[in-house]
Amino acid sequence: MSHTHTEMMTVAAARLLTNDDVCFVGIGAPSAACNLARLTHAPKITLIYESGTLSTRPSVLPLSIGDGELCDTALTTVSVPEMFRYWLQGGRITIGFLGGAQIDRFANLNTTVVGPYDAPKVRLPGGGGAPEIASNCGQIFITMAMGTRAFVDSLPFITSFGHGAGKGDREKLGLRTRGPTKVITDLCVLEPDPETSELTVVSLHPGVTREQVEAGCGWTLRFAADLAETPAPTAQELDVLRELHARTRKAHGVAA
């Protein structure tokens, strides 16, 4: 069954989640991946959105964290201060899903500016809750499409801390969580190297070559010695994902 690069990225991210996870969900690709997991192999997963909705089970993908679908289908809704202080900073969330405008080789994320901070070429939406998520969730999964504008050699601004300049930098700042452990892209999956924390390609998606991945990155990528191939999406995974997107388009009045 044929699939797109974006569908492969979503499926690969969803497979990382389990019934035991308490997951802080971002809007967009993270939300699609988390809800795909909930609708397939991880029906008992606890999904939490930044607006304070706990154990939400949306039938369509939300447009924003303030989408009524999240509150309507949640077990309960708490205040944002309680969400961050008790749930996030209290160490009760196992997985945080993040994306970004730019990422570097140590999985630091930029969602603030492109170019000099005082005179940027582009001013981005900013951090929101992402810096706290990156610091306090047990581990972080990042979903981003590859491209040299996104995967850059040096960030103009670090919004969400990954592994700093290398192994040990999180510990120097007093961070006790693991930080980014997976970066799932439309072409491959990367993990921080155990010795250096530099992102290393561990799996290529079906039909993708090393050369394609290298062309989409702004630094010289490292590849694992035992480089794997990501299993292709199953018919069930694609059917559920496509039905979810179809319901979402219909609910939001978007033509199929």
Given for the second form:
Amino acid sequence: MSHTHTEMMTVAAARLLTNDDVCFVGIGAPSAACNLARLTHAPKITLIYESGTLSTRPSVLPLSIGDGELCDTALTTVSVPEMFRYWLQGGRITIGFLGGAQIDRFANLNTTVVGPYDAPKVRLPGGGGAPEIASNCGQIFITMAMGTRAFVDSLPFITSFGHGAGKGDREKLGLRTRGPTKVITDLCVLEPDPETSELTVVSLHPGVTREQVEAGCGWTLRFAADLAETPAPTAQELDVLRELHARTRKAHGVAA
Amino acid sequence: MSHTHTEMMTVAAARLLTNDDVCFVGIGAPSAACNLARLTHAPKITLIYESGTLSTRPSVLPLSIGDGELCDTALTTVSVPEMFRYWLQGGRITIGFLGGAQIDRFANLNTTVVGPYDAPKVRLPGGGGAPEIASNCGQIFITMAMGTRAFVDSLPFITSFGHGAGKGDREKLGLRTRGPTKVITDLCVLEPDPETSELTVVSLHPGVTREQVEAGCGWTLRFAADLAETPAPTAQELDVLRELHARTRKAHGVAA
Amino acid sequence: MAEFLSLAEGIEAVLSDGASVAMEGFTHLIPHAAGHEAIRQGRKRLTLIRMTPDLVYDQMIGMGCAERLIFSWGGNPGVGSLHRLRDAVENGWPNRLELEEHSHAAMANAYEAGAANLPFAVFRGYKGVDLPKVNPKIRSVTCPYTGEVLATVPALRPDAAIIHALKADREGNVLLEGIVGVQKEAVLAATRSLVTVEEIVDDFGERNANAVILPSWTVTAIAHVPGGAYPSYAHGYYKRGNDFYIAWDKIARERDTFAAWIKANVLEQGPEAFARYAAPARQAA
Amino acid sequence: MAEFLSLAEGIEAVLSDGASVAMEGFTHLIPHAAGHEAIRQGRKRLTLIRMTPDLVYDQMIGMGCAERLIFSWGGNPGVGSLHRLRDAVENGWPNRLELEEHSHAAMANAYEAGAANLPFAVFRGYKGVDLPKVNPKIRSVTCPYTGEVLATVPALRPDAAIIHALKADREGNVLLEGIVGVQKEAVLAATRSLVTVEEIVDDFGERNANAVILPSWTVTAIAHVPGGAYPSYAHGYYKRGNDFYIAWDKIARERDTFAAWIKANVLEQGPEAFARYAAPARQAA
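Beyond the form predicted on its own, can we have the form predicted in complex with its partner chain?
In what comes next, the whole complex appears, and the chain from above leads the way.
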């Protein structure tokens, strides 16, 4: 069964999740990955969306962070102040998902601005929940498509903190959470190097070459010594994911 | 129609309340007074109990601050942290009711301890909501039966702040609320003197003499120049109050 | 006690030129009809406050209603940029827009502190990030017990809060349900408030003892505007107009298509134009 | 995920000697059966935490379970004193009891801060009163924006929270309804938690979208103890035993009547003794 790069990214992210995880889910790839995990190997995974829906089990993917479907299938729905105080800051989330317009080699993210803050070249949407998701969740998974405009050597603005300028910077700030532990892209999976915290390619998706990955990154990319190949999506994973997307299209008239 | 001292106290307190008031109600005399007002001249008065019940309309008096009847007849019921944060501290209460074991001439109250705090002669229940009710409500009505053990020259412990050591002390603490404006007793009604804030008898209940009131007070009591007589309870007020108590007895098997 | 007014009267009553206003809604229950009325009434120099400014603020900014935006995420959810917001920030069109930018956690805490009548809120945030460098309102306090330094944000106390809710009863109490966002906090934090509602009912009837309700005496004015959240949604009444969110990207991208859309759909319409969005799902429900 | 245990197993699992424990309930849903089990198991040196310690804490204090009490109002509601509490404080019987005394506002904020994983809470309180003179934990911070000095209280983070709730479902989610007090905050603030429930249901069925629910993964253990709140009440199940609150005054006034009552009603009984309180109203409901 052939698959797209985006399907591979979603499947690779889904496989990292377990029944014991409590995930703070963002819209798009994270939402697809979390629900794919729930519909395959992790039926008891707990999904939380920042709109306040606790332990939600949508049958179709939401188009927004606050779709009615999320509320209808939730255990309950709390206010947004409660979500950020008791649930996120409360330290109850094991995995937070983030993405961004730009990422650097230490998995810091920019979703605020390109160019100077006061005279922006491109004004991006801003951080939203990201600054505190990055610091308060047990660990962070980042999903982003590769490309030299996204994987950049230096960020004009740090919206959410990854590993700062390298190993030990989180601890210096008093952070006790692990920060970004995986970056799942359309081409490969990266992890912070245990010694330096610099993002390192640990597995290439099937059919992807080192050169392709290097071409999609704005810094000189490191590869793990024991570089693996990401196992291709199974037929079952693809079936479930495609059915999920088909249900979503049918419900919304558009893809999520 | 004859009446008891306690009935007079309840009726006198009830008359001070209007449709526009939002009252933070305590158990006992305040609860009877607020519900009497609601069942007579102030049907739209808003009653709030610290257990979280907003705009409650009990048909019988509660025995505790958190009776099921309060919740069943409330517009809605909020958590206790919300009650103290959004509603009391939020500045949404026009009138708070307080009582206490002891009061001084500036309407400071003690409900904490008699004797030294670390070696108490009598350990009283403590302040509960009183310290912040006293400071955060628009004004405070105090209901207490007179007696020299209750109306004392000097408090061993200030549980809730009235007018401190006299006029201007509230302002010195940055308090913008009016504090105690009425003390309704079984024998008379007192108000802080406009010049000194010392409690002054402004009206005697029918049949009560100055001497009786003086005998029930541990300090030399001042009387207003234009001392009035509290109008006796009307037949309607007594009827409604006694029916309320009768319903309460029937529901609880005891009087509230 | 809340007054029942028409939408036009309600906006006049609570929103004046130069005011700060929180028109809140977290995907659900965004007060679009009220925003359109503010545009029709030509409000100017507003400070717009919202965690997630989206289409209705894009429209108000594009029409020159705002001079300042206090926010934490400004985009078209799942679609992309808000082009009118970007045009104001990047090019000063139709006027300069000053930004006061926070995180969601900060904004949620700031509304909560406003509702609680506190001058500021404390939270654990902004570790290692750049926003405090560009927003002088982000400060800190030291815990008097542990010595930990925590972030602070000033309480939000808007001059006005404007929200859309499901139901009001005849006494003017307002029922919220589903994704309730920060709307209750916004109303309690504000000096004045306007609530547009799908429905006015005699009473709320059987309900959960802990239903999310704003008592009448916490609300300034209520206006009956069925469909008034569209293209946002009202749970149990009508669904989100996802197509319109996508369509907005194209409408708002250019100044002239934007102006034409506003003329036809806002300036030449009234609140009754929203009723058509309320109707179909209601029949289906 | 919450484990379903017997009450005896549940107390063993969450409550050890020397622990701090919040057995919360605000008139409604006070976990009496759990307190009796703690007495039967002979727990010692506990720090008892509760806004409104009443009969169940009077019983535990009288039986020597506690060395410290963190509280804001300690009385028999509508009746008078807690005689065992007073005997401990005034006479050191059966042992000295250290008091850490706050106001309700402070305690409510301290639980809220604990649930929010903050080290302290800020509130506007204690103006002009004596409690800060005798409780060194009452401190202050200065608002970094207005200069106002506000009161602080350390967050409550009990080793254990024990509450009584209406229902759990088979997954171990817990539903609270009615007067919910600070119970949700107490559980979220605590390291471990035990919830006794009136009923275990397959699922909660139709409910308000914003129902007060503790998800299974926030609860350590659940024990099915019908009637377990008596003489407090469980909304919709049974009423408050007002007579017993009145009777307690006489029982607890003297050490020997107290000891005899505990022997007959706690030491020689088990949790099933509470079932009789659940039964009648259930039939009536």
